[in-house]
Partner chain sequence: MHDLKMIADKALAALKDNGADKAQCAVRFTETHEFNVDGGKFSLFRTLFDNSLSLTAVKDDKKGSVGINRLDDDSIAAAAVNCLAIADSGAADPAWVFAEKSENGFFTAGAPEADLDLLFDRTEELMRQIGEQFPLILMEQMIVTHKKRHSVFKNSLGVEYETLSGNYEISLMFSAHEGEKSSSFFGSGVITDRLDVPFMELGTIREDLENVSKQLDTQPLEGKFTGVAVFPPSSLGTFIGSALGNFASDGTLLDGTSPWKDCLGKVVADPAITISATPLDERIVCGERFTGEGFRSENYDIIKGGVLESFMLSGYVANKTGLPRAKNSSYAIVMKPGETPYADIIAGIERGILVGRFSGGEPGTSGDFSGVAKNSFLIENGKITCALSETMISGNLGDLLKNVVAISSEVVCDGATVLPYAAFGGVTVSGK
Amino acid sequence: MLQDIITPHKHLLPGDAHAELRAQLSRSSRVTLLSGNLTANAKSEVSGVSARVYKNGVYGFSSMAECSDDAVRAVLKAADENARFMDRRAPAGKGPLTPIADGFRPLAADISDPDQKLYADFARAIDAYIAEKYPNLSSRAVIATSDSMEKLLITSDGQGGHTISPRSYMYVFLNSETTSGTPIELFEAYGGSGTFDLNFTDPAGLYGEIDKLYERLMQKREGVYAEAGMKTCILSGNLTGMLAHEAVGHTVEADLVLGGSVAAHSLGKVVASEKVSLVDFAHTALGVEAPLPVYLDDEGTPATDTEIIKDGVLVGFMNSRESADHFGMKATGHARAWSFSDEPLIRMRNTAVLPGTDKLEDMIASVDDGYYFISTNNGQADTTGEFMFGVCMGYEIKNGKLGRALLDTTISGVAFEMLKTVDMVSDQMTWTSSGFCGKKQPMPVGCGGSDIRCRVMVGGR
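Please output the structure of this chain alone, in the form predicted on its own.
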């Protein structure tokens, strides 16, 4: 656990400006087996302190890769000098930030730091199972990984606290060929919030999931290409989650709104079907813990849920304290930094399309000629909401029944137009949390959603 070297220096925070002082310890572990061969075995630990000072609309920031009293004093002094220099040379004249109340979070429980051998042994057990049961694969890869961020924070208005955010996963990649010799691959990530030793206690617990992955790969081996064009499709919760994050979520991050995203002139307007509601959850989602819970951001703001779309209408943005003041909104805890040397940026937490009332089987039965897209392996979108996602697993829907598996294809469109075509939303929810958002600096995020029926452009072969 991080030693609290920042609280004793609280009296050094400037009294005439907003200031944040943060100490951070980031850990990661990774073991990779490629067809049984150990190709990566890495463990890292990075720590340091940083300070940020806000003065009339400008910031000064400083960091140091050292957790010591001298480092704390040095970064506070440098950040304060930087802010005052910027205020003299490029004054913004915005005045102070709105104070935040009740943002202090008590000391979090410590977490374990498992030995690297645990990762290797678990990965070898999974790999041995695959090699023995499915020897016809052209190749396989198994990755055991974890990362965590531990932060101590105090602010000049008395907010802050201690947070620890661990997560851990097993990635399994299976590779084969179609009957015509075209390489195909499917992968799945298992795990979520928590340390590796708590999430993975018995390799046999994953065997059934790996069997399902292999079964889909064999179906894909006999798969066909989708027909290109605008189609009636059902997107699984995995794809809906990616859409919520990439094509909607980024457009409503307030810094990108100020930069001219499509959402800049859409607040209060219809941007989706009335069946679509979208929320960025903080730490609790629909009565249970969110995939990657966030209780306090790196500006000392308590994390609370943010409604983005309500019954098809765009109702909110994701904000920092500064942007919340600009838009006249409430700060809800979106400013987060990846490393001690990074400044907080507006980031998503757990962004999802809310469940509806439809049953998936009824949604499939309602489609005469279309597709059910299940898994994605990549995607991109821009601030116009235009997106293109790769689809690595899906099925034909013919006369209301699932048909042949599909080979890799793409879907594309403009989010706020495509979402207006949604006419059915399932009552089940799917979450993913194994990836990183890459907005200037990495950040663990969760995204999810329900199956939706919509019209979308399919890329075909």
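Requested next: the structure of the form predicted in complex with its partner chain (the form predicted on its own having been shown above).
No partner chains or extra molecules come along with it, only the chain itself.
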């Protein structure tokens, strides 16, 4: 656990500017088995201190890979000098940030760092199960991984805290070929918030999930290409979550709004059908703990939910303290940093399309000729909201019934146009949290959603 070397230096925070001082310890572990070959078996632990100083609308930042009194003094000095350099060379002429209340969030619970052997043994057990039960695969990969961020923060407002955010996952990739020899792949990530030893106690607990993944791969072997064109489709919660994050969430991050995203002109306007509501949850979603809970951000703002779309209308942005002042909104805890050497950026936490009242079976029954897309292996979107998602598993829907499996395809569209075509939303939620969001720095994020029926462009082959 991090020793508190920063609180004793609170008196060194500059008196004429807003400042943050942070110590951070980040850990990661990874074991990779590629068709039985152990190609990676590694652990990483990095720690250090950083300081950020805000002066008249510009920031200075400095970090050092040491957790020592000297390092704290050095980064505070360098950050202050950098802020003064920017204020002199590129004056922004802004006032101070709106203060936040005093407070300190103490550490809820410490975590253990499991031995690497636990990861290796678990991965080997899963790999052995796949190798023995499914010898006809062309290749397979099994990855056991975890990461955690422990942070100690104080700010010149008096707000701060001590937090730890661990998560751990098992990835399984299964590869085969279609009858015509085209390589196909499916993968799944299992796990979530928490350390590896608590999330993965028995390999047999995953066997059923792996069997389902294999079954889908075999359906995909006999799969057909989707027909290109605008289609009525049902997107599973996995894809809806990807849409919520990539095609809507990024466009309403206030720094990207200031950078010219489509949302700059859409606040208060209808951007989706009235069946669509979208929220970025901080730590509790729909009555249960969110996949990757955030209680305090790295500017010292206690994290609360951010309502983005309400009944089809764009109602809010995600803000840092500075952007919240700019837009006259409330900061709700989105400013987060990945490593001790990273400055806080506006990031999502747990972004989701809220469930509706429709039943998935009724939604499928309502489609005469379309597709049910259930898994995605990648997704990209523009600040215009134009998106493209890879679909690696799906089915035809013919006359209200699921048909043949699909080979890989893509869907694309413009989020604020496509969301207006949503006319059914299921009553069930699906969350994912294994990936990283990339925006200068990586960041663990959760995204989720319900099945939606919509019109979307299908890429075909």
